[in-house]
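Here's a solo chain for you in structure tokens, the form predicted on its own.
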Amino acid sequence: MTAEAGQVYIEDLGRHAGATVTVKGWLMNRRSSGKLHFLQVRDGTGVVQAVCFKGNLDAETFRRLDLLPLESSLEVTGLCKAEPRASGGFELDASGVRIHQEAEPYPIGKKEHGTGFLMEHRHLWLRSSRQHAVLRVRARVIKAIRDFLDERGFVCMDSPIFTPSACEGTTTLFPVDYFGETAYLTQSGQLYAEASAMAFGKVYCFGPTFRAEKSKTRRHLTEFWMVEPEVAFLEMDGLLDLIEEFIAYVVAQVLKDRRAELEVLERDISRLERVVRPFPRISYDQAVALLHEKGQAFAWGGDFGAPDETLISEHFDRPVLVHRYPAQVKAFYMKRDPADDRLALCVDVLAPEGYGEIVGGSERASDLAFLLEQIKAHQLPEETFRWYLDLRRYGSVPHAGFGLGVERTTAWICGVPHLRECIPYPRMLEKITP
């Protein structure tokens, strides 16, 4: 990160020990002891303690610091000194403090606040150490996603947000007026990614997706981010290998670069260190049998709900790949299993510790006649999918892909209970502000 002339970011203080530097940020905490003020200053990259001795500052500044409200903005100039007891291992011996703005009384105090209050003040809650840690992990997850795909020759080909039709089911669409016609906010970029893969071979799209699900559970947002790789000439076995390699890489990168944030969150890091290949793989039939062994009433042919996913995943110490679900509970574009036409060549990845599905993928149907049958069976408008059917008319090939939800993955890695903490400004059934 580049600072202005004379400014040093807190994360870089280790390179400036013994030098006089200026740190610009916000007052996170303070305590006073007669002739000394101890200021905890944060700048977005870290927190440093500034020791302000009365004799080193003008009288008026020293007096103001004793009353300065939290989250006031300021800059501190001082000698950077090694201090093993301090956060980050360094502190500033202040020789000057400039106050940019004395904040009004800060609404988020040290007392316990309810979730509703914190969500109403989400724009301020982001400044807390816990939220800061979660969202820095999220940012590292995103970087790892892009690094993995970019380094393996995938081309980023983002799909449109406005779409003319459903991809994952017509009951969860957000309709919008599009110059007098009805369009929808995208549920998934997959169909367009398939078209891009027929041009570029290996692609991914990455962006926000929208589901109008009337659900208030901790696992649901109406707007969330998803990465969707798609690969030409990839079949089911190769898809499972790709998913395993991808998840293991993302977790490893977070462990390498964001261990400090995971410690702030009191995450049991040993659980993440187990996320190495190979992952357990079980069929839908085996998953149903496991549920029955655990005393869960479940009828073959249904989709797994959150309690079912929790029971399945708690049996394993790392993500489990559940493959070959009944086709009747899956999307129209999935290829059928040649060994059992009742099943789709698909996979869901269930994260351990009850976090549920973080990946859904499949081998795509490549036969034109089959897709036409499925579009009719699902009562979808053929005209809307004409361009998609063209992919099966002009050089159709076996191909497969998957989607990974960034917020669910971040929640699992961080060990936080609700997705609302894993995106800066969550959108939920009854939440559209701030």
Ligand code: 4AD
Given for the second form:
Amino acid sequence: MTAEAGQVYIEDLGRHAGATVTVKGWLMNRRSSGKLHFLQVRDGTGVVQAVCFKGNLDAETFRRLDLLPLESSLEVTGLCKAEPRASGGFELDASGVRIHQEAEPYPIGKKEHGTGFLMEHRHLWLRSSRQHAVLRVRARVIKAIRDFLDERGFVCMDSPIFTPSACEGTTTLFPVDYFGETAYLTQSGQLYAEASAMAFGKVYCFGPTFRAEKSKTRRHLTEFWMVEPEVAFLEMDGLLDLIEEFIAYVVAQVLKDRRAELEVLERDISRLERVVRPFPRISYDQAVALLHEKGQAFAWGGDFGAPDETLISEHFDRPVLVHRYPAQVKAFYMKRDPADDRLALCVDVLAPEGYGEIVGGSERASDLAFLLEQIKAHQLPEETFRWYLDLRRYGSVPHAGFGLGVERTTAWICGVPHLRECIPYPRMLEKITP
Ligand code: 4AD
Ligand code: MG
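Write the structure block of the form predicted together with the ligand for the protein whose form predicted on its own appears above.
After this comes the whole thing, all chains and molecules, with the earlier chain placed first.
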């Protein structure tokens, strides 16, 4: 990591033991006794304690430190010393402190705040150690996603965000005025990813997706990030293998590089360590039977609600792949199961511990006449799908893909119950600020 001259990031202090360094950051906490201030300073990469002896600082600075409000910005110069009892293993013996700005009284204190209050102060809440840990895990999840796909020859082909068509049903579309015509914010980049796969073989799109979810739940955002791999000539069994390998990889990378963050979150790491291949695979029919065994009333043919998904996932110690749902509860583009025409060749992955669906995927219908029929049956405007149907006219092939939601995956890995903590600036029903 690069830094300004003389500046050292807290995460790099280990390489500077015995040297005089400067740390630039914000005051996170302070303890004082007459001749001594202990400052907890954070710089975004970590937290370090600076020990300030009265005799080592000028009198005016020492006096100001006594009253310095939390989140004031400052830089501390001092000797970097190994200190086994300190959180990062080091502390600073301060020889100089420069105060950049004395903060106004900070609204987020040590006392418990309500979620509404914290959400209104999301721009500041991000500084707290728990939010910091969740969002560092999220960033690592995103890097793992890209590394996995890039290393396997997938080409990143981003799909547009303004679209004229609905991919995942017409009830959750956000319309926007596009020079006098109605366009929508994309619900999924999949249809374009299919076109990209016919040009590049293996592709993925990765970006924000939008759904006008009108219900308030822990699992729904109106803006969320989704990665959508799409592969030509991939069929159902290969799709299940790819999804399994992908999820196991992402979890392993987080375990390798973000253990400290998981500890801050008091995540039961042993539960994540169990997330290795193979994952259980059950059909929709078997999932329904499981629900009945557990005494849950559920009629064959419907989609699983959150309580159903929780009951199913609790039965397993790792993500479970539920495949072959009734086509009537799924999107128009899915291929039917040749063994049972009522079923779609699709899969949902349910995360353990009741975190719900993290992946939805399917083999795609490759037959032109069947797709046309489905577009009509779903009452979708044929005109806007003309280009999509071309893919079935010019060299149609079996193909498959899936979408993984970044925030749901992050919530599960972190053990955080609500998605609002798993994206920097959440967008939800009636929530658009900050
Ligand atoms: O199951 P979904 O709707 O699938 C699709 O959009 C397909 N077109 C993907 C594909 O095959 N390329 O959404 C995929 C995933 C879900 O499993 C979930 O993780 C996430 O996207 N997701 C949401 N995350 C947060 N808030 C919401 N409102 C979400 N809706 C879906
Ligand atoms: Mg789904």
